[in-house]
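In the form predicted on its own, a lone chain appears below as structure tokens.
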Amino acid sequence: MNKDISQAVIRRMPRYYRYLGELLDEGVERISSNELSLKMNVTASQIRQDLNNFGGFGQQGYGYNVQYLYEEIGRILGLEQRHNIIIIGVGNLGQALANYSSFEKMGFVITGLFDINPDLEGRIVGRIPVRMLRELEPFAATHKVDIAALTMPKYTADKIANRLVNLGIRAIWNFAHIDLELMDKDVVVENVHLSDSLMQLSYNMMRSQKERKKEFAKKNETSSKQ
């Protein structure tokens, strides 16, 4: 489809995919936008608008076939293809990613691990041996690499990222605490700032506490007047 899809819509598509997968596990064959909205905490109108960006997929009076919609969203997200991933930086986060088995179920296959720490050389993490970073170029020359995940200190991330670009790698999943500045603007970058997510959680937690205090104060005020 040629028209531009907003990033807000794109961010919701994996959620639809995940919830539909849960419905399939529960044996649900069809669902309406209203029923799906209750499960996802998104309005039925928003769900219909989101899916209409890609063709709709629903039938009036029937709703959505769960299996069909699940498969179609998977296709939209590119999950019918295999994506080979390498991880650069095999510290705690890199090892956690390498050991996360659900990636492979979605077609994301980790094929290489790289680090500069000689103590890690040859160690097996998630069935993959850790290689030294100096082996990156020969590895890329003989293996298809679709995505590189960066789990390293931010002061080395830009240099490594541009090195990956020079090797022809077109997608970077960046966990380094920096927004990458790449020479090639056509390379797709997903910046994942874990601390940002934690700070958003902190804000929402504080807001929830304030709302509860307001509600408690209001109840006390009402009871004192009675």
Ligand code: NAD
Contents of the next structure:
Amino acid sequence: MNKDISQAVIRRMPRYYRYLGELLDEGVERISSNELSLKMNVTASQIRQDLNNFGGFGQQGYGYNVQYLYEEIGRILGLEQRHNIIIIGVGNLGQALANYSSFEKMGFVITGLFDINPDLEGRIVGRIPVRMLRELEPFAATHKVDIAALTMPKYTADKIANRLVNLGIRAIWNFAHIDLELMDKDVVVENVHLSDSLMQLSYNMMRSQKERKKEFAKKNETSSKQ
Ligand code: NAD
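Now that the form predicted on its own has been shown, please provide the structure of the form predicted together with the named molecule.
What follows is the whole complex; the chain from before opens it.
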């Protein structure tokens, strides 16, 4: 059933999940798509369409059961399973990820940290010791690794990513600013670029400034005519 669901829909699911989690914390038991739409600033029909991809979940006149919908979206996103993550590159970004405890609440558990800097060897970051990259193979042989996060310089990313793929790791969370060329095309890659988000913010700031200027000019024009 979930086969042809567009990535655009999938990308909206975590936001639904977050909002529903907040509603649960507030003790809300059910919500209509209209109420959810006001809260999330998405049209009610978009919400209904999105959720209909997975079979609906709502009842006419009743709305959505928040707990049920939260759990179902969590299941769709695969959050009922634990995911073990290793981080390659324990610099500024790698340490920030390792120290962020909220991932664990969603079942993303950081179990290994790897770097090549001997000064970092054995240092504890977010409860885990930093290992040297040469220990990657023995680690992967004895620990289940579901996801590898790449937070080292981009020029090493391809080589390391393929080394991880050879170890049987099927998912890469890629922060290095490079499009990975993987030998195995079935491995899933999620690229994260915080700078893309900043550029989008910059664009929207510019647009909103222009609109404010236009409105200001329009107001001046009408008041000078009066
Ligand atoms: P950093 O210099 O603080 O950390 C990089 C770490 O990688 C260092 O500890 C270094 O020893 C280690 N390293 C170098 N080569 C390695 C290798 N072959 N194997 C394992 N570890 C290795 O840098 P940072 O600020 O943490 O940034 C890390 C990476 O993330 C960079 O590629 C940077 O461009 C990228 N980055 C991406 C985003 C994003 O939004 N995608 C944001 C910030 C940084």
